[in-house]
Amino acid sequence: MTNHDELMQPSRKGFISNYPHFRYWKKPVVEEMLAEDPVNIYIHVPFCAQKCAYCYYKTEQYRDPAQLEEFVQALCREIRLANERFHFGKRPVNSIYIGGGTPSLLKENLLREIIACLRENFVIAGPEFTIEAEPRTITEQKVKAYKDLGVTRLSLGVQSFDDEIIGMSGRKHSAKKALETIEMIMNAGGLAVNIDLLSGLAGETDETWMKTIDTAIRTEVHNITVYRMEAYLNTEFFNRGVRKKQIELPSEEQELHFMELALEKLTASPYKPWSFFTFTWKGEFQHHYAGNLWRGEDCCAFGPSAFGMLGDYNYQDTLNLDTYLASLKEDKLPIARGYKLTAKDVMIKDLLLGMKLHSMSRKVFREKHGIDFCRVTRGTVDELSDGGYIRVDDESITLEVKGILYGDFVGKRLAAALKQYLGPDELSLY
């Protein structure tokens, strides 16, 4: 009899004690087993030197050096209170971000006591490390000492190069003092430099937008990041551009039509698209922290606000700095709240953030969990890519300009789909 014919048969023969049978076990999954999985680390400075209209973030206003001391000692106090709880010590490090509020607020000092107390408690050689950076904050020296330090990447807050659209967004710098800071670095060497656009901002125009994109694309950075500016409740333009009526924010069609013409410029120019809103220099200098993530690589989150991953759980520091400042003088790790994942959880996550990327891997997905999420979603496949949004072969699948055009929408559409196939929740995928 085949082996369904014996199942279809009642029977008390053979005593189940795993899955799968034992001669499906291999000796080199031993080595995986053992090996100490890679981590990318996450820290939140919250400290701003001023509050951008548009920015939804928790922040903290900056005063003086007083309150980054003491945010460093908390800090650091963290990172050892979670290495003694969750053994992060044979880790190895792929990435290290340092993201705010304006990091590049932090005296060379500091940086250096908070990367020498990362150096104790993780397994760092070499991992790609980004800083956030403000245009005013940079000078010759913190450069130099950025590079001696081990950072690989700046990431810049420039948002315009048109001066009117920058003081409107509530921004200190100038258009000019952004471009002798992006070219003060880039003679410098070592360090990747990406700069932050903001499409939709205040009084843009096709003229004065088209002169930002121009112009970011003159400099050969090695990523250009276009984001979607979007109104928040709790941000300036929210309430001085709907609730007052003061200013004149761009509709959904002209941020829209914006980002056609960004993505018309840069699809034309050297620069290759890595995410739908990142773009590379001739397709190299890829970011490879956000893609970790995107991925389902572990994240150690340490700061305010902080998000981390850890395995099955999302979890997210104490939104609140003086919570969390007294918190670590009571040597308690100020994690505020979490979500343990279920195995269908992780699968529409990891689709879900995938997609963010240029192209996402079918066979990755597949050795992961099971299944061809193109096969099993094949309408919504098929829709999308008669649509324009994808394209599809036997190892990817690959968005197109239109699918780039409208971000998330390609991965939310495959997510509810599998979710569909896997069986509906009541978990929103927005």
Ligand SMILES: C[S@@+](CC[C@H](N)C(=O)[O-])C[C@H]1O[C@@H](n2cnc3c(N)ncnc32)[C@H](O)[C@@H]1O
The other form holds:
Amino acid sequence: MTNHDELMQPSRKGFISNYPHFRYWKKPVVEEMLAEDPVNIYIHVPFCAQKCAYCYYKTEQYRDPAQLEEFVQALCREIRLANERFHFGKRPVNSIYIGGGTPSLLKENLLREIIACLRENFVIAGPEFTIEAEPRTITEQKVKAYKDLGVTRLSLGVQSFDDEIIGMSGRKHSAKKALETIEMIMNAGGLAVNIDLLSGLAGETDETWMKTIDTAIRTEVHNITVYRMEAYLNTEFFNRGVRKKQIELPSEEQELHFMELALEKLTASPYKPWSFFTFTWKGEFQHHYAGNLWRGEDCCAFGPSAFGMLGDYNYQDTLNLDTYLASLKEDKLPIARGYKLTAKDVMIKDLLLGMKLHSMSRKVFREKHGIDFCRVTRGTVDELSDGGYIRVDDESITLEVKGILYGDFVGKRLAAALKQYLGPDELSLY
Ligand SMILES: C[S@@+](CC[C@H](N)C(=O)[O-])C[C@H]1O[C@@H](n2cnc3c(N)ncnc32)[C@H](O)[C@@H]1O
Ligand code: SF4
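Switching conditions: you have the form predicted on its own, so give me the form predicted in complex with this ligand.
To see the whole picture, the full complex is given below, headed by that same chain.
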């Protein structure tokens, strides 16, 4: 009699004590279970010397060093309180990212204090450690201090190498200053450098944009990131460009054209796509922090508006700096909102975020979720592959140039198809 025949016969035999049966349980899984899960750390420093016209991040006007001192005291209290509550103590840290705002406004002593606090509360053994920086805030002395403190990567906000475009964006540095800063960091050695550019800034023309991309490529920095400028509701570009129509922003078609030009130049250069917006020098110097998060690793987030994920929970700190500071004065964690993901949400999230990478592993997804998403979304996969957006093999799914150009489109299409297969729900994909 086969298993199936046996199952179909009414019988009182075979008491179920667990699933799957003990005969499937293995020793290596016990070791895996007892190991501490790795974690990543994000810190949000919410101060800037100016508010850029396109920027949607939660930032406050930087006035004096006392603001930063008060903030760092609160931040360290938050890290200690979170460790008491969530017991990070023995979890190895896979990467650290200090973003903002402009964390490069922090003087060496305050950065040292933050790092000492992280070391007291986590196991930190030389992971990737990124700090975001604005060109005017970086000096040779600071670069040296960063290296002494274990920083491995600097992410520089550049946006454009055209002075007029930079000025219209509300930024206060020149293209020359950005280039000098990049050159100084590259000459010092020992730090990987990323530069952020924005496609679709006010005033951009083919000529200014080609100049920006060519200049970026010539710097030979380790990573070039090209974001699509989105005029979010809380930005000056939205207010003056979309609402009041006082300034002209590039149309969707124009922005698409800028990104096409950027891709033409970048794909003909030594830079290789690593995600749909980050290009790495000869395919090296990948950005581990982003990759780890997109592969679903935990992230502890600290600082106003910082968002993280621990286990099945997404969570975010309060957006308001005063509320943040007040809450920590009372020894309360400043977490303001969260979302508990179901097993299905985790699958959709892993697919959406995983498809930000140039190439996503089918195998890793299958091992984690027990499902081959390409098989269950076959119709959509075929459509995207016939449309020239992706190529698929047994191991992975890779974005073609058209897939890179359209950003999250591939991820959203696949996630919608997977959702259909798993059973639709009320959560929208954007
Ligand atoms: C925190 S900032 C970088 C560091 C530093 N604050 C600076 O600007 O020099 C992070 C990046 O987000 C990007 N960004 C800001 N606003 C954006 C928007 N509306 N759309 C797309 N990207 C945006 C910019 O490229 C910016 O460099
Ligand atoms: S782009 Fe950078 S410097 Fe400008 S407001 Fe945003 S975080 Fe601050």
